[in-house]
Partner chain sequence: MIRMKPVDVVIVGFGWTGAIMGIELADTGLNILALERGAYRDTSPDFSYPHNADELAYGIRGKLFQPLSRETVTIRHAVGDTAVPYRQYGSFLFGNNVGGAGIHWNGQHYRPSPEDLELHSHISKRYGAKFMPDDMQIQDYGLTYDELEPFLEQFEVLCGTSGRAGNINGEIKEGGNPFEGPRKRDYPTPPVADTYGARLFADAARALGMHPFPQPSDNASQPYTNPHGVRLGPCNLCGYCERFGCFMYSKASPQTTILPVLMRKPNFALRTHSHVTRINLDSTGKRATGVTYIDAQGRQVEQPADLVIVSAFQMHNVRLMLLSGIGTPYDPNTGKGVIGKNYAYQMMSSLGVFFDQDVAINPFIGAGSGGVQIVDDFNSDHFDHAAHGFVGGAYIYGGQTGGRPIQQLIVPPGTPGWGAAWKKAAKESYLHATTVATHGSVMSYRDRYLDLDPTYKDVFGQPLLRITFDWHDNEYKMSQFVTSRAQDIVRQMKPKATSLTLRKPGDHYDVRQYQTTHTTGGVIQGSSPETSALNRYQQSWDVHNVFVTGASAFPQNLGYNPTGLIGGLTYNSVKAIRENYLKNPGPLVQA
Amino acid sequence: MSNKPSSPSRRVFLRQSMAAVPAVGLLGTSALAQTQSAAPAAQAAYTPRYFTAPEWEFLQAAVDRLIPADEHGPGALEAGVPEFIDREMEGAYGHGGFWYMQGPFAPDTHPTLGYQLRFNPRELYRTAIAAIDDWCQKQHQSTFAALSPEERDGVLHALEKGDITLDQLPATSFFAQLLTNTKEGYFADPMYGGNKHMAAWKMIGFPGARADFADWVEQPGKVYPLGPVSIEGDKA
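With the form predicted in complex with the partner chain in mind, show the structure of this chain by itself.
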């Protein structure tokens, strides 16, 4: 089973090698250096600190569909979104430090009154991923990560619309959380682990932390010529 292309570990390995393992074996170091200026430098593989191995597979397989790689620009995987989310889980945000988390909880309240679950982000991911993998096992006899891209899209759409019923929590709440964190990681300053090489900023034309347009206000409609800079001073 582990040799079949559809096996989870192999798929994940392929995803990881695409995103994380540079082709050092094939190119010499100088060739690698050359490719770095043309293409984004490959990153060292990231080892998750919060997510378990199956959760990590889920996360990569999900964000890969939320923002897929294509000719228009980086996908969430090469942008480092899973790393961003994992790092967020370890901070105050992941522990619910920014949210009011005292009970009683009334999860059936009208959605317009906002998030009312008892889970902080860490718990939300852990609970939801297990439940979704469970559901996928029952429906597809496979984990989410091992599904084909089209099947994963199908599951994500169903979560978004609330067509899947999960134990313990509404699917829509988790989907909203995942999509929000994915876009955050995609567009936040690279120092948080996502938006590697500012590639998402480059794609849309956002100059990042330049934050000085005094000379540009009175040149209306002119294309802004400078690429992005990051808070730590990288240019792209």
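Not measured: the values here are computed from a predicted model. Numbering follows the first chain given and starts at 1. If you superpose the two forms and keep the largest set of C-alpha atoms that fall within 1.5 Å, you have the rigid core. What changes on going to the form predicted alone:
- Leu226 shows a C-alpha shift below 2 Å between these two forms [criterion: core-superposed Cα displacement of 2 Å].
Coords for the form predicted alone, given the form predicted in complex with the partner chain:
A single chain, with no partners or molecules, comes next.
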């Protein structure tokens, strides 16, 4: 993994993520955040409803490397991204309720043709996590979550580039799903479980669900002076 980027690099990455990712997204592709962080912190306040204990450990370890905490803002763990993803898996999105899930499936077709796997999101996570942990056991004699931060970075880069072969699905498809959902959870309204205390919004100066900030739209580069407001009316 490369050295820790400067604050502008991280902020640009996160701003672009917010602009590119819808509230509930389909699979996409993106670059891996190139930063270092400490080992994942435990999230004792939330008990996952879908993910098993080993899957939960994987998820926390993975999102911690995609958006780590630094002196400029919270990481994915502090923002509650694992909780966001777990809650999504139990809803219509996780079950593929709004997707066309009938065959034929052609996973090797061009990405512009849309999602081409037989797995809905929750099935994709379950299948991919098991396959990745199995690969890590063979290569490192350890699960993904038990690897060092540098080793986890290496595995994630390999998934992103398709250098790891997983049974039943392309590694790149799972990496895209994971990164997309991580960014969604980081910037989501707090009512969905992520973006705890609107910390991500505060970091980039996003007003949230404020009723009126039109006067500031035409003032590029000027710092918005008011804190964000959530959909439920909480203020930061």
